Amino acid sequence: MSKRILVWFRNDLRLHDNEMLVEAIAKSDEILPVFCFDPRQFELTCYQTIKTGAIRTRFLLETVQDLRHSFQQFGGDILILKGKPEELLPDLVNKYEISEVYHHREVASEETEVSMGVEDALWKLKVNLKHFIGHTLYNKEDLPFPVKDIPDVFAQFKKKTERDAIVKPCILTPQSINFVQLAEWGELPLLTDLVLNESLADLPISSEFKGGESEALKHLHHFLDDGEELALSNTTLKKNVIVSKLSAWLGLGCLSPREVYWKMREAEANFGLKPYFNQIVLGLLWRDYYRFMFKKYRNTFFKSEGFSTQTSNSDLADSDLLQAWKNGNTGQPLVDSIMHDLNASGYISNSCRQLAATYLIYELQINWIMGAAYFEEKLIDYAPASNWGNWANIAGVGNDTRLTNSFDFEKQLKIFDPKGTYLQALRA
């Protein structure tokens, strides 16, 4: 009897540099790719937000559709289902005589609980759920320290990792795939099927960002071309002016961090511009850092008091001030402009995120949890570790003590717009 492996896709929606997929192909006669639209991901939260907002949902749908098209080029498809994975996957295992299930391990609590539910259900069927780690630049086994001893201070993590760890080469993209043959592969849901708690009337028809591995690789190629143009024109780069927007595709795994790293190193060798590319690699290191911190500390980042020894008394209720911040109606022109951009596109730069967060926490005196939850709803590049880790540090309750109380709105404003030119343009 042929060996069949079910490949459960989550936030790893690509063919390139995907060890889980390549190993499944190598260890089986046929694979069954599956993606589940879990209804829990589109529900209302206890923070007066939606778990996944309309812009994020559209980006996800585009990404899954692109992955489907990629598999169709190999003569197969991906089974698309709507429901809870812990209920759907065991049924598929029985129906298609699956020998093993592969998936990428997550680090945040809700995603981990779903994995545990699947694992428990499969254990009863005597089928193994094999875990892979494919979301980081550095594999945890290649770090110069065990997870429990990872330095809490980012600067120390960066120094030791860059000095003593290696970034592995990318896994080669599959050249052929044998699929389990299905009569029906499932329809891709409509946006209206998933977005039940939000009006779509104001959703922009088009966006700068389109989901999918194809778009991710295209964007990376164009970004590197821009780097070559900068090199040829001898442009002098100023600190913090480079916004790659690659995180939009990193969040859902349309783009591998290692693919970005090695392409950057190749471009750096060809074009120069070391400071230009170092900014991007630094961003990848921050993503790794927060993900490993979540692995180390679990749910601490989701608590209002975070790593602080004091219990938080901040209110988690809705308020007019919170709504004004969300809608970009605070009266602070720069913050309002940032929030309008976020609401319209699902993306703002890291410096914009820090400024908006600092204003909410220190000027409006609103609990940081409410802001983090709103960013979770809106950001197309949302990743639990990066989002909640960043917010906790800005609020002064993160695990890196060097960042505690280092955020001040007026200081951030001067860094972001030192000559007031951005504000002048807004008022013009």
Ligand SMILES: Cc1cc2nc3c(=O)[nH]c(=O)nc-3n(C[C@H](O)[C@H](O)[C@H](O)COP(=O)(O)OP(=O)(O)OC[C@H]3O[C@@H](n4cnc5c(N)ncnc54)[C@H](O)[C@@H]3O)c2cc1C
Second form
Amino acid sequence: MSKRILVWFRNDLRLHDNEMLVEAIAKSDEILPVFCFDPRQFELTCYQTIKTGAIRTRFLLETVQDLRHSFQQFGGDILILKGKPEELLPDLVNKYEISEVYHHREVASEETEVSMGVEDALWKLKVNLKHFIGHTLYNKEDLPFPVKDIPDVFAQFKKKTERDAIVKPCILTPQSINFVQLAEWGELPLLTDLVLNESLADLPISSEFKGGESEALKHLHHFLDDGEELALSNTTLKKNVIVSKLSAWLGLGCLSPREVYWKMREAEANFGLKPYFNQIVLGLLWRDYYRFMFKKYRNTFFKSEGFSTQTSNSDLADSDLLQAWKNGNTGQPLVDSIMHDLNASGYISNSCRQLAATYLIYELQINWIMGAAYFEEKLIDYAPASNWGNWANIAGVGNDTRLTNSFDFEKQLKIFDPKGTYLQALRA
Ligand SMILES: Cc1cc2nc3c(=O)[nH]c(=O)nc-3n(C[C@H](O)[C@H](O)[C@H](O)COP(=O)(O)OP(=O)(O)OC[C@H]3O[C@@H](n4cnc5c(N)ncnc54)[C@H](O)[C@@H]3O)c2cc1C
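Can you switch from the form predicted on its own and show the form predicted in complex with the ligand instead?
Shown next: the complete complex, the earlier chain at its head.
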């Protein structure tokens, strides 16, 4: 009897640097890759927002389609299903005589509850759910401290991690794969099957962000080429204008953070231009930091009072002001322009996110939770730890006391647009 491993894909939709996939191939005779479109991911939240808006849903569909295409090139496919993993996966285990299920561990509560549900259901069938770690630059086992002792202050986390931990090399992409043979691999859902609470009329037909591992690697190479060009032209770099726009692909795991890291290090060795490449590595460290903080503190980041000892007194109700912020109708031209960009593309830079968030919290005096929930709906790169962690810090209820209370809208406006050029252009 051949050994079969079910590989449950979630936010790890790639073939490169994928330890889970490589180990499943090595330890089995046949693998069964599976992706579940879980209806809960597309529902309304208690804050009258949608968990996954149309822009990110389309990006997800493109990503799964790209992974399907990659597996087809290896002579197989990925089984695409609609439903709850904890109900679907045990049935597949029975039907295809699967001996083990592999997946990547998540950190936020809703995601971990789903894997716990899967683990319990598999346990009853005496089948093991094996957990892998593949979302971060540094594996938690390689950090110089246990999770409970990871410093809350980002600067300390950065200093000690860079000094005492190593970034592992990338795992090689598989060269051949044996698949469980299925007659039907399931249709990719239509956008209209998943987007039930939003009109698709305003969704732009094309986007600069197309989902999938192949697009992710293309985009990474463009960024590196741009770096090489800059290095050759001896251009002086302004630190805050360097943005890779890699976040959406990192979010769904189409791109491994280690792949990005090693490519940045290689490019830096070849072309110099340290500030350019280092800025991206710094971003990856922030990303790790928030994920580890989520692991350490779990649901605290989802609470209005966060780490503060005082209870929050602003309410979580919808209001005309909140709607104006969401729709870009506040009358503050820069904030309105940022919100229009967010609504149209799902992407805004880090400084724009900070400005929009600071304005909502400190100028409009609206509870930060309502802003974070709206970003969750709209961002093409939404990641629970990065979104809620950044919002909590801006709201002054985060766990890094050095970051809290340093957000002043007027000050930020001056840093973002010191000569008012951007504002003048908007008013013209
Ligand atoms: C209010 C708010 C909400 C945010 N929500 C998200 C989110 O849901 N998903 C998300 O990926 N990022 C989030 N960020 C972080 C950051 O704004 C984006 O990662 C970044 O703007 C993405 O653009 P980029 O790929 O060009 O980043 P780059 O500057 O090129 O950085 C490279 C990568 O590092 C990571 N990164 C950079 N800055 C941060 C940061 N401050 N926190 C965490 N990761 C970082 C991203 O993965 C990014 O792709 C949020 C920031 C704020 C202020």
